[in-house]
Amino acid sequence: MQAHNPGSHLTRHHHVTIGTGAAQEDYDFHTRVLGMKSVKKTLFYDGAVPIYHLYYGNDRGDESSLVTTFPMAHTGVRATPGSGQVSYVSLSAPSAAVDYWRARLLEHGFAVRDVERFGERYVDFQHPCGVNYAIVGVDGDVRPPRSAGPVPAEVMLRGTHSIGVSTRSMDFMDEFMEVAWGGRRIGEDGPLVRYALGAGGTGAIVDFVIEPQRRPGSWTVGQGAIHHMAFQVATHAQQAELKFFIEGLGYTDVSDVKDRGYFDSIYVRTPSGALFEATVSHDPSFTCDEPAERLGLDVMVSPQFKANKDELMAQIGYLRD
């Protein structure tokens, strides 16, 4: 094995992508309840069926602040939750704000559950479509929050903290994480195994939930499941080196580089079954097609839909801000 591990190019989360239900319901949940900024409204780049791709994050849409969704209700396609998927995403908030978030979620009609994982306090709840979310108290998270939303900045979410991957076992997954993905195993808590990437800390954590009896979940994009988790790589040269390295390990199902308009991505199906992505942001990224002061206000359609934008928007509808 070469001394330099290209897996070390993966430094932290970039975004998580979730199949949700109705578009307006999803938009209201993220922007009105969670207070996240609408960073970008665009359409799914793959396939011929028009599907929103919505991005939520902080003021600039910084890497690791991002939750992105494919609202799928109009397609009728539902996912089957199970093992082999990312099963939950947790979002960081200051520790002193956890009670605020618990009360806010209850006020908006969400059922909540208080949980401790790895000595951290979590408030578990669900997206209206059933996907598992959590808010976790984290001190010292320096990522800037959204500054002017319905939630005061001092208690606002900072970004993704950890994801939970449901796996039937860690056989082969430990090797993948340590060799191919450049992570390090930093802890265990009951059925949970924690890995960290890069410098570690909030926004760079992957937790595996070992569930040997759980039936496999679906891999298609569908309502009610997290589709994939994306991790940040700094440059295209590093991304190319990582792809070549992973393929050399025998993971030959690594995708070609896909231009997603605001970043370039490669995808790999991990031994756990979960889909991981290695992502390089464009420069500029979200401001390449609209100014910073208008981020997330207009629908920026992907290239294959530009000629038919009006017709397609009539099918999926414009969102109410």
Contents of the next structure:
Protein chains: 2
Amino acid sequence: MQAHNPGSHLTRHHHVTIGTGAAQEDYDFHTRVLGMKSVKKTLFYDGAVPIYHLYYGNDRGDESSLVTTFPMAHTGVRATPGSGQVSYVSLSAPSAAVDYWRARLLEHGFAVRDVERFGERYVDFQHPCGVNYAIVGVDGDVRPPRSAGPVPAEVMLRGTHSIGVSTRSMDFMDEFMEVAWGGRRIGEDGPLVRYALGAGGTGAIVDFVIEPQRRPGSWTVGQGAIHHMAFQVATHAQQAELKFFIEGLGYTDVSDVKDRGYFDSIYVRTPSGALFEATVSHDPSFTCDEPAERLGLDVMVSPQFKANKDELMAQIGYLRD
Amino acid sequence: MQAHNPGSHLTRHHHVTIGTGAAQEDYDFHTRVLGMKSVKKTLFYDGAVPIYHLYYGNDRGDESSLVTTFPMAHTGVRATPGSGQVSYVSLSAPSAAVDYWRARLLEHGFAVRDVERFGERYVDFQHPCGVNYAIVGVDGDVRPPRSAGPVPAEVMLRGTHSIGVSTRSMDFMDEFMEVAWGGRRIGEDGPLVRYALGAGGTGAIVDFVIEPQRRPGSWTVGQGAIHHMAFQVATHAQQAELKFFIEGLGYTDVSDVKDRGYFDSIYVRTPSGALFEATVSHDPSFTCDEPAERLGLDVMVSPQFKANKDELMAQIGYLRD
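Given the form predicted on its own, state the structure of the form predicted together with a further copy of the same chain.
The next block holds the full complex; its first chain is the one shown before.
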């Protein structure tokens, strides 16, 4: 039945979006410590309060190379980590580069923890605002690394490997993953359950951490928690088919198709509590409003704030590269 | 701040929607036992599987007089009751009529249970498919009863009084009710927490039953569980303001505005787990496609099935009045 399941249109990660602290701190962490490229500086497209939306990835900002953030410090709004949330994101690096990363993180003053999950070697650490990250050794990752950043390309991160969703129960999440989201349950490791999407492998993995007694985390956008996970869909027709199918199951809170400037997205709350997004990249995507050679340098203002860029920038501040 | 909170646009219940069993059984229960008027026979507007959407209420199907159902028996899809769901609906009757209703339910073979909640007298019973209903004694309910049904108007039900949402935690639901949904916390009674919307009173009450250890219920549409609760908003401008505001908080899974034929709705998953709807009635609403004197007699086919009514009716069956 997999071939006729609209969930099979979800092929891999697109990006993860995280509520973080101060914008400059967030920018320095991703571009200097992790060596990722700023591929877009824009704003949160929702709401009336100006908040940066910063995109980090490889040279072109390819799908699944992307970590994106909402730096929230100026709003004072904090998130609460807990169950019903994506609780960590892991980033793929060549296995031989894990020692490099472990040493690099320590040099930059980060605490690290060595963990094995599903036979893979993870180095767990935290974003300066407290959100859980990991670097995981993966061989054969064909995604191109950033080519000319502070980290040599041969050891550079390739993109998201897996996310870990903290959930109190898999009662209806197994069904959601298999029926609505086109996933395949491929393994268990202690309290972890692993799903693969599409062709599977790095960049297409969703892990669930079953924590029955953990208090729920917040669902609002705030400093200190991962807000949602986005998955790639190839075409708008596939996205429409997916939306119609999921609504028919009774997940009525599928959002309208939102033009995020560089991709078009729908969102749905999953029974795990985590918010998932299914998105179709624009063509061109990040180069639609600035040339490839200047990608991620200037601030591209989101539609709801276009009228008053000076006032806006006074609120959120310019970033130093 | 209440006056400037878009949540204050939510003034009272609009309808409750329940996944039930066989259509004829559901129809007889609401129209014969409870004496409600069939105000619309239409279909579930989502998905590709034909499912009745039956509306029961007072003579005109006024907002907050409405109980609506998706009879699911022909699909074989069952729901699982649990936490993260609306777990009961109570219907308002004059205090002096509670004994009448208790006796009437017993006569029709229903088990009843006398319960006091917030000092109000409830008679709890179950829909034939197992969903929890209650009749509660309320004086001064100004909503007009059905005038010429099998139950005398002076004892007739007036509409929904309260819902009970089963939730494992109020951790972020208090904030949602107060900030996003414009509610006021007005009381506690054991494991129950009571919120009022708008002017408060019957038809504007949301109770939460805190059940930390209860397993989650299903979110899909299925036989045997309440699918969502709808609340009334006066204008499309207010609904748009509410949607923009809630999305800005980070509840990104607010649905598009869905034309349900008789009202326009948005849906959002709340931190309690329950699905809430904010809806604007059309003007005219239920009389837009059939005259007042024939309200609820014929089947009004939903847009996605218009092409093949005969084939459709063979699947879902005609109802006997």
